[in-house]
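Just the one chain here, laid out as structure tokens, in the form predicted alone.
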Amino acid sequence: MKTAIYWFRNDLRLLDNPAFTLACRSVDRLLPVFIHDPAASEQTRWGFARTGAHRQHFLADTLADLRLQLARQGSELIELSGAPEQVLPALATLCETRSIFCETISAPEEQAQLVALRAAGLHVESVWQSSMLDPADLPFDVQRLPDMFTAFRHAVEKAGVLAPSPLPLPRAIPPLPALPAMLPQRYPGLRVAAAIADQRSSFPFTTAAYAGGESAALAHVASYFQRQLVHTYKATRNGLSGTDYSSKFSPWLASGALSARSACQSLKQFEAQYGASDGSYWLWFELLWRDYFRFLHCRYGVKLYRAQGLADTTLATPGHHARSFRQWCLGETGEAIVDAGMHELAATGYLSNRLRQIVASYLIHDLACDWRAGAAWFEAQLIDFDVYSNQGNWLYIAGRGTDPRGGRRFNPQKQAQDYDPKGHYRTLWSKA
């Protein structure tokens, strides 16, 4: 009987999971695993842990829901600890298989893991599945992706490219193989303090049971469209506080508890019933931006992680001021709108898109700190950290990505006047 391992990565769902569906159709026995890589807890070069408590809690919730969904289908989620390139070959040997199924992630570290697994003699079937649009449907080869988002969007719209329909749940999940008596190191579970809900949070959903999982994601998407909030999306998306100013899909999209194609399908069904609007178009527009950052990784890969990014190699390596960076992290810069944003981020693991741009700009252009330090801090703090979007957005603000303007500086005083004219947000988050 053919046995395989399914390695869950950033695709922590069963609905519309092409790689998992392929595995279910291809083998007689399937072992679903998630591997907690110690590298995610290591210290960064900037002096803090790579993954903070908020992200850990959200991941734990997501995995708890995934475990429940698998159990309902007669399967199980095995959580292991260690470097995937070491754990998976050992597990494959114990299970008497050389077959691994997983999703494709086109970021350097994740690509290096696949290279190492294949070098170890494993057959790895990886499937690209994190974007709304299928790269094969684009009107150009992804290696010829336009260097400007606007040109990319125009080409996609002109060609009438549509998102594929989401896949249903697999008809059946193959039974588990006979588990060996000695598995690689089992994951002991999170050892962090219980999450404390902050009543000021714009993302209060973390208080629900299994808030990070697919069940909560689908319930939230359904509620969002039932309340017809998408019609006001364009007008409210730059809000700074409140639960309804934006879709709040991003934490579930980032972990893969929600697929972009499922979100797009819900959007199109809404438009068919209630009509399209500026708001519904703009939500699609933002999903397309998310795709663009993914396709940029397919084209440029490790170049996006250089100090100069995609900029000319003569561009100076960014400087850094450790004291200023620490003040920024703690929300002690003295710039009220920036400090308020950093307090919210530290307290909740979430921050509005507008504030992300404001605080990132301030770190780079006002405090003259290294953009890579800011990107690392966001990676540690954000519950919706997404390697593609995080890297793309920080390069965009720093002027080291594809933006033709050479960087974006946001005047914090003007931003505060435009988006917090009465100071409500600054007062709300004056303290962490």
Ligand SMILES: Cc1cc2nc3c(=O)[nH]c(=O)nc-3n(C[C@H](O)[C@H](O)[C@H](O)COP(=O)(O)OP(=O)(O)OC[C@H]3O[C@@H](n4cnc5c(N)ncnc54)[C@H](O)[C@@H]3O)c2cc1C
The other form holds:
Amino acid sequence: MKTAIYWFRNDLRLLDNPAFTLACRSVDRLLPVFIHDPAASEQTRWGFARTGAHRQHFLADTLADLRLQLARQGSELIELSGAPEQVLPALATLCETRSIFCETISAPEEQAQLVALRAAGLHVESVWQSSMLDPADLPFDVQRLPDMFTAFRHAVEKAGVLAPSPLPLPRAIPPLPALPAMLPQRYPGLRVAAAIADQRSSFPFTTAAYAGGESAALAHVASYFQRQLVHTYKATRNGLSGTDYSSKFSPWLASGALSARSACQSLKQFEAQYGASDGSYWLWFELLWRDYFRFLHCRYGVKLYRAQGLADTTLATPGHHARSFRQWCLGETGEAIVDAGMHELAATGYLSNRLRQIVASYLIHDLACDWRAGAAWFEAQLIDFDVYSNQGNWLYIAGRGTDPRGGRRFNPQKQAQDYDPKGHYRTLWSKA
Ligand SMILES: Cc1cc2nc3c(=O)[nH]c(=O)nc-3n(C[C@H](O)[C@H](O)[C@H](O)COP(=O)(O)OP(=O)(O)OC[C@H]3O[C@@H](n4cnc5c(N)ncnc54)[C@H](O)[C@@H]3O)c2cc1C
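Take the protein just shown as the form predicted alone and give its structure as the form predicted together with this ligand.
Expanding to the full complex; the earlier chain stays at the top.
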């Protein structure tokens, strides 16, 4: 009788989950677990908790939906709390197994967890599955990833690389192994404080249609393409406010409730039915950016986390000006478009791509603050926090990624004039 633990990480779904499907096929008894790591709530060196209330709320909804999906297939989700590298070996002993299945996450902390589990004698089968394209299909070794996104995109397009088809639901989920009635470190099911609904939100996750979890994700993707919004995506994607100017796939992609391959399949089916357009191409283009930041981690790993990033080591370490940083976080810089963006972020956990660029640039290039503090604030606030995309975009704007060119400075007044000419956005978010 083969038994294993399936450790859900940022892949909180059953559809198109190759690691989970592999586990289901390989063993007779399977224990699906999610671990609430206290490190996720610790204070950062910048003086705030690592995970804010919005992201906690979105995660709680996502897990509730996953529990439901597993129950429908006769299984369960066991939630535990503690450091995964301690909880999993103890749990494995209780289940009389040494076998763990999970997804591969190519960021330093997540990789260190797997190293620790293996050092503890566990057999960990991990599967790379968060990108749209399979790294094995790229026309180059991922260690030779081009340093410019455009070169990467051209190579991918020239080689005609396609996203693999998503996997269906596992045919059956093996039953749970026998477990002691009192599991140590069982998650006490802490109630996350109810999120405050803000009518102004562009991603109103307190409503059923935008809730965390696979069910809402799949319904949203279907509705997005049914309403043919993708045709206008290129023209509207720089919008600042509203639910429809961009796809709003990111919170579900980041939690893994939606796979990038499923999103891509829906896009391709749409194109087959209604024809391709600038809009549909541009959505693929943005999903490719998401992949690029993933592959960048595979190539450069921990170097992306240094103060200087990938830039020349003679580049000065960025300064940290606690007062300016605090004013930025609170939306009290005196620059109206920046303050409006920071109010929206704090009130809703979401911000348009345009505003993310504007506020990040302002912190780095106008306030001369440390980009890592800004990245940490985004990590705490964003419901779509994704380690690869967040780190990659911050480095890019700071000019410390693969494509330095002195970084990207956005003139806030010009940006306000171009994207908020009548000041509607600034008025809407003049107060938090
Ligand atoms: C400083 C900064 C930090 C960011 N941090 C994150 C983050 O933590 N998590 C995150 O998912 N995105 C991040 N982004 C990228 C981007 O802002 C969001 O993905 C996008 O705004 C999400 O909204 P959407 O799903 O409607 O995007 P759409 O415009 O509809 O794009 C479709 C999808 O493409 C991907 N995508 C779009 N733009 C980018 C981009 N610039 N980089 C990587 N992927 C992209 C996303 O998965 C997105 O869901 C960041 C951007 C900046 C400038």
